[in-house]
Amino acid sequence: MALNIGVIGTGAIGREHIRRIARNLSGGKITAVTDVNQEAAKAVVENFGLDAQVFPDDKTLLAQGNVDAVLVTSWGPAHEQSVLAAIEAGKYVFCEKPLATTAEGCRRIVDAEIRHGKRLVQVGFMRRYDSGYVQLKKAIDERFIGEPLMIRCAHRNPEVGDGYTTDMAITDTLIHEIDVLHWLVNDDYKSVQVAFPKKSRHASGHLGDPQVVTLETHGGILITAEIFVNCRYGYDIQCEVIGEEGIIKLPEPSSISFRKQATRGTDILMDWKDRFIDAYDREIQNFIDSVGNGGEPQGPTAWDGYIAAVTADACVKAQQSGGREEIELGEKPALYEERTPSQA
């Protein structure tokens, strides 16, 4: 029996998520929908073919629709209150990042989660999901390289428009590098310091760009991400775990090899979407696994979206301070202590 979904949200990232679920993946059928922009989410309903009700709120779709789960694609600060409604309503929920828009909101979707008593949440942090990750998640995990000793890790993009400021490279596009790095050593942040190296001229006057950010892991990890988001040759995902054994990198994404005008190489993708386009697939057919039989979703929690909140909030301090900022997350809550899926 399929899973029944409703969409709140039906813009970009909402559109191609029921794209993928109707086109592209299994044991999924969207059965309501729902926008601020009505027009919009009938003319989803139309374009996709799709036998599902447009309600006319996250709330009525929840209380009415014919729904086992939902995703939350609308504006990000909207998210929280959809979350909400839906762990009061019993209804399993991906909601793509952000979780909430401040840490604190955050904290009231993990306490909402723990007074229902099941996980119900899933965040839609989508590089766990990506092939080369995963293969770096296996080697720490083996050990392969011994104990991880240092990472270092990039996240370019060819270039950003007038409306990106700086603490965005942090909450918009580090937030990614925050999640996944935390999910490959399984080790908490301890603090966190930002440098600005010689300004790039292709940046907005008022950006700050390209950033460095180093983190510090309670373990003892030492993290320097580069931000760059006017690199103009690509967008640039770079990874290298340093270990007490050797050392691992993330794959470069699969392209073919050329020799053309005195030249040899490989092209280098331009579109984030190109890049990641699989793990989006993998993580929505993950959860509708996960959760179509009854059980929890297996992929981010609503306590690694805190984490991301909270880590996110003190690498925008340390941007406007210039000095080292501690990050204190708190006791985990037994409800999202790692167990197997039988456990679920």
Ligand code: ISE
Contents of the next structure:
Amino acid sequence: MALNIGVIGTGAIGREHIRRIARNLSGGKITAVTDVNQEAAKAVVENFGLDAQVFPDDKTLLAQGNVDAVLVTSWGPAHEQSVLAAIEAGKYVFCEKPLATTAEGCRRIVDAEIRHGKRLVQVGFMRRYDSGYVQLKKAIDERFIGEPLMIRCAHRNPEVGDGYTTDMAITDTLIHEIDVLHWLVNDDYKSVQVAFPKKSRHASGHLGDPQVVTLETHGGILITAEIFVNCRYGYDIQCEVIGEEGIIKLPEPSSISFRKQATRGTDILMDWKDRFIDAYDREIQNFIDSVGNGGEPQGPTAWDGYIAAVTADACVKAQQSGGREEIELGEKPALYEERTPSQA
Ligand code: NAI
Ligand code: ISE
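Now show me the form predicted together with the ligand; what you just gave was the form predicted alone.
To see the whole picture, the full complex is given below, headed by that same chain.
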């Protein structure tokens, strides 16, 4: 039996996930959609030839008997309300990042899930499903390069619109590194500082770009992460882990190399949708597979969403203060302790 899925938000990534569920993945069926832009929602149903109903809002969609799980792919400020309503209705929920736009909002979701007594929520931190990051994680866990000491990474976008603000470099962009890096080294963040190098001419007047974020973990690992969202040349994600006995590096996306017109080269991707296409497929397939039989989602949890939000808050504070800011998570609730799939 297919998992009946409702989609809340049919914008760019909502449509991407609908396409993959309808055409590439197995075990899921889109039965319901909603968007504040009702015309957009209707167009999606038509364009993908879905056998799905369009609902006026998230609450009406969640009340449907033929919705077992929802994807929350609306814009960030609307996530909290939809995720809380889904938990209230006892439905599984895959929520795109951010889980909520504030740490308090994420905490409300964590508390609601704890009251429900079972994990229902998976957050869309897809990099944990990228084969390159999975290989890095295995090498780190097996101490292939001994103890990890430092991480150097970069998150570069070719360009951003004028509405993109300095804090979004953290809350919209670095948020992926915030999630994947603590998962990679199995350590929590302790403090953060942010520096603003010479500003790019291509950045709009109000935007600090690039930025360099320095995070320190409780275990003493020092992470420097560059965010450069007007780098022009491509969508480029870099990560290098320096250990006591060697260095490991995130593989480049596979692409032919060429020799042409006196040049030796390799194409660089321009779009985030292409860079992580396999990872998005795997995360959604894993969500469908793990909740389809009534189990708990296996991916990043609501607690991971909370960690990301608390860390992002400290990063934004550090952007403003210019100093070092502490990151305080509090105690991890028992519901989020590590467990094997059979315990879920
Ligand atoms: P978008 O602006 O293209 O789409 C958002 C859609 O949500 C719009 O169609 C809008 O009308 C709708 N919407 C807004 N409020 C709503 C509500 N209350 N109920 C129902 N629909 C509502 O934005 P995009 O790029 O699709 O991003 C959506 C979310 O996905 C964001 O939180 C973003 O951060 C995240 N995202 C995650 C990515 C990843 O790599 N994991 C990549 C791109 C986006
Ligand atoms: C976008 O919102 C995403 O989530 C992409 O994955 C990210 O790489 C990009 O920088 C963001 O703007």
